[in-house]
Structures are given as C-alpha cells and as structure tokens.
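What follows is one chain in structure tokens, specifically the form predicted alone.
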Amino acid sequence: MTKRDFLQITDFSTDELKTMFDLAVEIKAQTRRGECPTPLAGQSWACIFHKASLRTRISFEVGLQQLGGGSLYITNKEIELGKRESIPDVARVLSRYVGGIVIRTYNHKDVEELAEWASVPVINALTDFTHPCQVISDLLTIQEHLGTFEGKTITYLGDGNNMARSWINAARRLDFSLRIGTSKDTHPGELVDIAKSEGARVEVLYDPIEAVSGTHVVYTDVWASMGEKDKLGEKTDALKAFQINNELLTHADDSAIVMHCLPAERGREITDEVMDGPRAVVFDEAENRLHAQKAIMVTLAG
C-alpha cells in the first residue's frame, strides 16, 4: 500500500472523501455502542504540538486510544523541529518508531517536508495555511443536522485565514456553494481564483447580509488567529460588521445552523445569545473532531 498523508482536503478525491464520511458515521455509531474498532492496536502515533490545543490534542489522543493505539505528546522543546535536527532526519527517525505522525504547527511547508521524508502517514492538525481536520468534522456535523451538505449553501464570516482556506479546499472537492463574507483587507487570497477555475462554487462578498441571505450554514472563527493576536484591533475594525448575532441571522434560511470552530471570543465574532441559542451546533461540531479524525487515521492506516 502506498503511503498517504492528509495535509489538505484536496489530497483526497471526491469519492475518497465521501468514503471517509461514511466511515466516520460508522465509527461514531460503533463508539457510542461501546464497540469502537481497534485497527491501530499495537501502534503508537507521534503527536507533535507547537501550538496550544484543547480539541485537537485531546480528540486525537482519545481517538488513538479508542482505536487501540497509543499517543506520544511531543512539544517543540523535545525535538526543536528543523533546528536541533533537520526535518528530514526527524521524519526518518520517527518513522522507525511510530505508526503515524500528527502535527500542529505554524509553517505549512514544514509539514509538507515532514510528510515528504516520513514513511508513515502524516496528518496536518493545523498550520497557518490550513486546518483540514476541522472542516471534515464540520461537514460531518452539517450532514447530521441537515441530512446532507450536498447542494447546501455554507457561509463563512470573518478573517480569510486557515479556516477560510480549508473551506475553499472543501468546495473544490464537494458539492456545496461557499460564500465568504469578509472585508477587502481580510480576503483569503489567490486560492479563491484557483477554486473558481476548477469549477468550485465559491464567492467572496463584502456585505454580511448578502453573504448570509438564505444560507443554510452560518460559520465563523476568531478574527485574529494564534500568532496574530497583535492584529486584533485592526481585524476587529475590518470585520465588526460580520459578527454573528440574532439580527444578522434573520436573513439566513429558517432552518440554518450556526457553527464555530472554537475557541470563541464571545461578544466579538459571535454573541452569547447565538452561541448558546437553539441554532448553534458548536459542541456537536467539537465532539465530531473525535470521530472524523478517527476516520482519517483509519483511512491512512489502510
């Protein structure tokens, strides 16, 4: 079997992603019955974390345990990736010990280099460029609440960051329309044009009401990502019109759901009333990190 990695959603074809969703549904049901399969029995996976984490670290570590495997939590102090040892050397050493590598870091090119040299699967658990595991979990949640994500309109409001780019990549492979409501100063960049050239239904809108009009999913993230907190003031000025609040939601579809990848800065990009309201599926979304990521790991492990 050829080694596969999951660095971006576009690493997998449409059919492969649909199979992964089916597997996630199956594994979630089995887990809730106390019958989670254990295909990773006897394996330990390296979990390299250079950024603080609640959902990502715990969901991967619990997921590995439920699949029969073990996890090794590795911070930058242990290996100083690319400094104390070169990335190719780290990749080749770890490949002799572990069944796979999960990495949450800053520079996406470091993850690509790690995957190039590793002989075991590598999973991008977040970089400054993309956060693919989150969107797989989000799509699973949309499927659960709306029956399907196919043919739906999904609106992302906020900064054109790694989450926005991950949603664009998902639209390049899957059948939904994506609207990105943002300011001209926080546009997600050239990936929008790449997606459109491939036939993806992606548009960037600068009016929040237009962005959410009739939409089925209203989604947001913090306006200043980890490593960009010094820009919070300017981002807030640029994006304050895109806050998810009850008034803005009146323009969405009557059955629209609200999502946030967390952590949330309540009162900034989303109000308490919405976050704790009946339309929010935020904590279902957080739970599904566990089950979606188990499906990703099982898929990569073959």
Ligand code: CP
Given for the second form:
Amino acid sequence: MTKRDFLQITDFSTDELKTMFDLAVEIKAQTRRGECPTPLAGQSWACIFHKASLRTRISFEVGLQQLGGGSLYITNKEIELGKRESIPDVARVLSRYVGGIVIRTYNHKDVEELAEWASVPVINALTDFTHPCQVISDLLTIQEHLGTFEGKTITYLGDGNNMARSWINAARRLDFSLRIGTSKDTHPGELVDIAKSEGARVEVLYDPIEAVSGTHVVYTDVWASMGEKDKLGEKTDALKAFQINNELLTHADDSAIVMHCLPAERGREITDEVMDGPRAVVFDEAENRLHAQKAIMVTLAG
Ligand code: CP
Ligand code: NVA
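I would like to compare: after the form predicted alone, may I see the structure of the form predicted in complex with the named molecule?
Now the complete complex, all chains and molecules, led by this one.
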C-alpha cells in the first residue's frame, strides 16, 4: 500500500474526507464512553515543532497515547531542518524509527520535501501556508452544533493567512459557501481563483457587514500569525473593521455560531463579550482537535 500524507485538505477526496469525519465522530463517542481502542500500539510518532503550540502539540501527543502509541516532541534544538542535515536525510532516518511524523514549521515546501522522502505518513500541524487539521476539527464542530456543514454559509473574517487558505481548500472539496471578509492588503492570494475555477463557492468581500449578513458561522483568527508579529500594527490598521463584536453579529443568522482556532488576542480580532458569550463554540473546537486528529492518524496508518 502506498503511504499517504495529510499536508493539505485537498490531499483527500470528498468521499475520503466524509469517511474521516464519520471516523472522528465514532472515535469521539468511544472516548466519551471510556473505550480506548489502540490501533497504533507499538508505534512511536515524531512530533516536530518549530513554532509554539498549546492545542496542536497536546492534542497530538495525548491522541497518540490514547491510540496506544508513543510521541517524541522534537524542537529546533534536535532537528533544524536543512541545517544540521538535509531534509531528505532527516526523512529517511526518522522513517526507520517512527510510525509517522507530525510537523509544525514555517515553510510549507519543507514539509512537502519531508513527505516526499519519508516512507511513513507526514501530517501538517501548521505551516505559513495552511493549517488543515484545524479546519477538519472545525467542520466536525459545525456538524455538532448546526447538524451539518453542508449547504451552510461560513464567513472567515480577518487576515488572508494559513487559516483562510485552509478554509478555501475545504471549500474545494466540501459542500458549503465560503465568504472571506478581509482588506485588499490582506487578501489570501491566488488560491481564491484556483478554488473558483474548480467551481468552489468562495468569495472575497471587503465589507464586514456584507460578509456576515445571514451567515451561519462567523470565524476568525489572529491578525498577525506566528513569524510575522512585527506586522501587527499594519495588519490591525487594515483589519480593524473586521473585529467580531456583538454589533457585527446582529447581521448574522439568528442561530449563527462564532468560531476561533485560538489562541485569541482578545480585544483585537474578537471581543471578550463574544468569546465568552453564548454563540462562541471555541472550546468545543479545541476539544475536537483531539478526536479529529486521532481520526487523521488512524486513517493514514491504515
Ligand atoms: N489552534 C492551534 O493550532 O493552536 P496552537 O497554536 O496552540 O497549537
Ligand atoms: N494563523 C495563526 C494560527 C495559529 C493556530 C498562526 O499561524 O499563528
């Protein structure tokens, strides 16, 4: 069997993604019942993190333990990709020890190169380009709260960053309408046109009220991502109209939910009143990282 990787949502077909959601639902129910099947027993996975992480690191490490496997947390001190040794050499060495590789780093091409040379599955735990595991968990959360994500309108407000691009990739495979509310200076780039040319329902809107009007999900992320915190001033100037606050939410559907991948910069892209209010499902999203990523790992491990 050829090994599979999960570097972007588009690595999987629509049917494969639906099977993965069903598996995540089943795994979550099992975990809630206290059942803990261990399909990864005897495997250790490498978890390479070149950026900070609370949710991703802990949910992968706990998920691996729950699946019967072990995890190795590896930072820049141990592996500086391409510096102490080449990425193909790191990939081939690691593949002799571990059952899979989870990696969070800057350059998406590094992760693609690692996956090309590794003979074990590689999972993208966030690059500057995309953060696919987050959106799988978020779609699971939408399904739980709204019954389905199919046919819904999802509005992403804020920077055209790795999260925005992950939502665009999800819209290329799954049946929902995506609106991106952002400024001209923070547009997510050519992926929008690629998605549209494939028939995905993706639009970029520069008016926050138009972007949230009647929508079912209002989503945001920090305005300056890891690695570009020096741009916070200019991003804030460009995006301040896109803050999620109670006033903006009056334009969304009455039952709309509010989502944030976290960490949040409260008072900037989202207010306290919304984060702590009845529409926010942010901690359910955080929990679902665990269940969704267990499903991703089990799928890749075959
Ligand atoms: N949402 C998310 O990926 O959080 P961390 O950066 O804490 O892993
Ligand atoms: N866009 C954010 C997501 C954090 C989970 C970042 O890359 O820092």
